[in-house]
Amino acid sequence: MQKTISWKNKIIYQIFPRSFYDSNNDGDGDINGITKKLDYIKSLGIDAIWICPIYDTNFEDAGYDVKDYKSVWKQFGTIEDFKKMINEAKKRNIDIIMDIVLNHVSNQHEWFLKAIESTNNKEHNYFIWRKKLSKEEKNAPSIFGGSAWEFVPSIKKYYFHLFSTSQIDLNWEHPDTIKAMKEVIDFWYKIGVRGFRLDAIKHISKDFPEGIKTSHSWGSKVVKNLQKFNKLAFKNKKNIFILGEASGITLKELLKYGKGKDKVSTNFYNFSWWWIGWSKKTGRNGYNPNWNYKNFVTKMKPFQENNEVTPELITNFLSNHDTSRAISRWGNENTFWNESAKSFAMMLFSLKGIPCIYYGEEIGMLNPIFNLRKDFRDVDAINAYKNMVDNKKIYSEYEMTKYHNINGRDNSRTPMQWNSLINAGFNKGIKTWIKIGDSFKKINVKNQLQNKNSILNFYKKIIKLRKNDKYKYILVDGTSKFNLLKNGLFEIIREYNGKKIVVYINLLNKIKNYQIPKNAKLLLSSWSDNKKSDNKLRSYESIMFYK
């Protein structure tokens, strides 16, 4: 793999483009909207923006159903708009990370249309086919529910889809597929993209029929195929960043596929927390009210304390486009909303790894309330109602709606809340593609810019602190200890060349005792009253010290 620059000092900001800012008042966020808000993003201290897919799409799965890798969806703008955004971002020393959907394409993609036109077309090789299904294959489920195989009458064959029926899995065993995906990288690199998030990379190798039981994760040829792709796609390209997305990646997998002879990516998204609060039976399509806050430590601790995990190897996050809003899931939406949001931010920025902020997280955005099935837009939610309510009767419709209001992906895809005016300042008033969050009159950028004690200004402070020459080596390169104390507090200790930053995190609505470190300087607190500490942390009070 081409040697890449270290991004360990950078702060990433993730944008779901349809919901960030609508520059032309058509109800959809767009690329020009991102460009207009670059100064705001820069003011946070952001170094790189990861943008969810902007390709031509039917938007059946939030743009991850790609119709053309070398185009921009008309709702988002044009290639020229994208080039302008790249240039404006560069002026502000902000890199753009492109979301590369490696595993599948839309059933409306030209490749698939040619594939089902004739089995003699080259594009037929790009996909996985069966003339007849085995017993195991007939019973193979897709991740979004239903069978993983779909019949095409015109060629009398079945194609494989791990996700929805409109997302056709690519055949990475064939060199034509790898070559075609290499050309996608070339196209965006030439425009100026230097960061590439490789979506669902653990699924690109399928072992049949054994892999059916494991959702085809890390198949036997995944290393061979990805290394071949990396060599073709990234050789002789300078200053690139590769972020691998492999949901639920374990420490063992991180070290195997992030280092050494089986390396397939220079960095991996760290999923330690994302499942907390999901149903043990139905995942994010359900809810586990008995979730344990202690898992924030127990699941992250191995990644933090293993010295083989270097700071540039992992990217940590609280929320993203595949989860609901972190504060609604785990924090306090009411009296201690401000303090709980700051406590989670402090935890994120105190840990080893690259921090990634999801848009709106810096103002403590919350889940909205969806009242009816028809209010949801996410294909996963729509399929969950069909499979778990209508067909299997696992949940009542009332239950399903409740649970999607807690963990559903639509919660994190509502428009950014810029001000308290119409449509939260997202646009000038036309109906938005998805509902506006219910809290926008209170929770918005304008309000928080005017409040020195706001969550937004806290994010600015902690980012500035992380980049401060006095502390950055500790917070970026220092060793990391992540402890669960007997009284329920989390303790994070970062150390570099004898200097330490010690952090106490209280994620509970309870007062907890702790011992102030000797000869320590207070750097930051999630409470804004500057009250002298009495060895007690109040509800959602978290404190950072330097010694």
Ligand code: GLC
Contents of the next structure:
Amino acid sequence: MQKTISWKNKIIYQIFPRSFYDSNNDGDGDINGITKKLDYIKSLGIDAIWICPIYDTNFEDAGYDVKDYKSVWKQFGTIEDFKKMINEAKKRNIDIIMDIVLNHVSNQHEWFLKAIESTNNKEHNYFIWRKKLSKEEKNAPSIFGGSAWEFVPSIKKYYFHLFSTSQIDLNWEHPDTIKAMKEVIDFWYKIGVRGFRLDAIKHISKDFPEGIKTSHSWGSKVVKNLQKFNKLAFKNKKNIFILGEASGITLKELLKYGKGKDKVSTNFYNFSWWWIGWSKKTGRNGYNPNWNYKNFVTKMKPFQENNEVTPELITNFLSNHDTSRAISRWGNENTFWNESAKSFAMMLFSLKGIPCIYYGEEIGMLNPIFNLRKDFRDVDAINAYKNMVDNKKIYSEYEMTKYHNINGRDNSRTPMQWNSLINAGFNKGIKTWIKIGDSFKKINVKNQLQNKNSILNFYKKIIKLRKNDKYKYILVDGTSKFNLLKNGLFEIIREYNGKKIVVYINLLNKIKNYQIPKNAKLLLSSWSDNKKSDNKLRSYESIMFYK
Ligand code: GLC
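Please show me the structure of the same protein in the form predicted together with the ligand, now that we have looked at it in the form predicted on its own.
Next comes the full complex, and the chain you just saw is listed first.
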């Protein structure tokens, strides 16, 4: 019998499947690879795995360009492999969260191929077309650079794409789109999937003419369309978890779209920290050297301290497949690598909301070094070189490479570092689809399993603590106060029925004074000597008390 744990108590682990474990040594990670590593995932204390898209794809945008929603990309395996994985996961009480790409399909998807074959085909209606572009439309940029409209000579029309030219936006005003997506949900539900991450949901309704605002976020029909879809797709299904991805969601939007009459998802990914260190102008294609660590508090605080934000409503994270590695980005890669990774973990696990660990984070994986433009695989990076280096000359090639080494998405997409052997134990030695991280000899699972003070063992401890009957009510259900102290320390106070967990986070390479809370029991420290220090916290020393 499976134990049912409510979603707010779960810990999620995110996998980028092409880089997790290559079971057949062909250079690409696969579903059987995930199955093989389920015991490892279980040993961490994980309850649910969100897997980035595994559908048939050209992999131009890492599988977010879907060719067929009901089949698996051959590099990842087969539907049978997927069923086997689900069954094995169930035996271990682990749910699988499927990534559902709602907003667009690949230009190789059958619908699009039919749509451009003839305007009389019914599939033509599934997309957004123009015979002529207005002045505004001509200037409308897509999120991955270049124009948002692309001409198709065979039918003499332009189609709309918010992301890359090979990701064609679906027309959600057409009833067939909603029905087709409902069938996708049914298909995976039948196989045993109970969690669904709905990709880019804020974009599915577009208000034209677009004017200067082209991101098409939370368009006027988003609620109507998504509610129609939710009703059709999820009404008769039990214990479903829906994780909405709406980048940059504000508190106001979270409360509007997560609760009440405009509710479109049961949970939203919390983007509070996403932007820290990105360029104001060019986002993750650039870098802001003056980024402010205080933003960890100021951006997250409103979400934590609002009592309408219940713990099941948000999923918090440090990094994901759309960012670089958290420790390279914000922490310390050298002397305090271990302590900074643990400090970030402590901050994540102390906050209200479901924690989501990105594969490799639990061993403190770092950004690799990409020497050349050709080393990058991500469509966002490839386009950025074209648009910002070749065409607009915003950056030199040298600068672009430098910035992508800091913030580019490929940083977090390199193979999982299992051991110090060939290809970091990711496979048996065949060339991998993307380079292996430079740090694998030192940073790998095998090493860390053997070291009781490792980051990996710290993750296990903090997960255990969050599940411990004595603390779980406080850490999951308790109220949350997130304060920036005058000297730069962060203070987190969780409270439930008079019982408290008090946490001090030091994200600085500096010694800081603080007041040890009275009559408090030390639960955890980011420093291995676990010293309840004399009212001082050393560099990256973060500490958790119970009182
Ligand atoms: C989401 C995904 C991202 C992808 C984009 C377009 O933001 O997380 O990886 O590129 O949607 O599908």
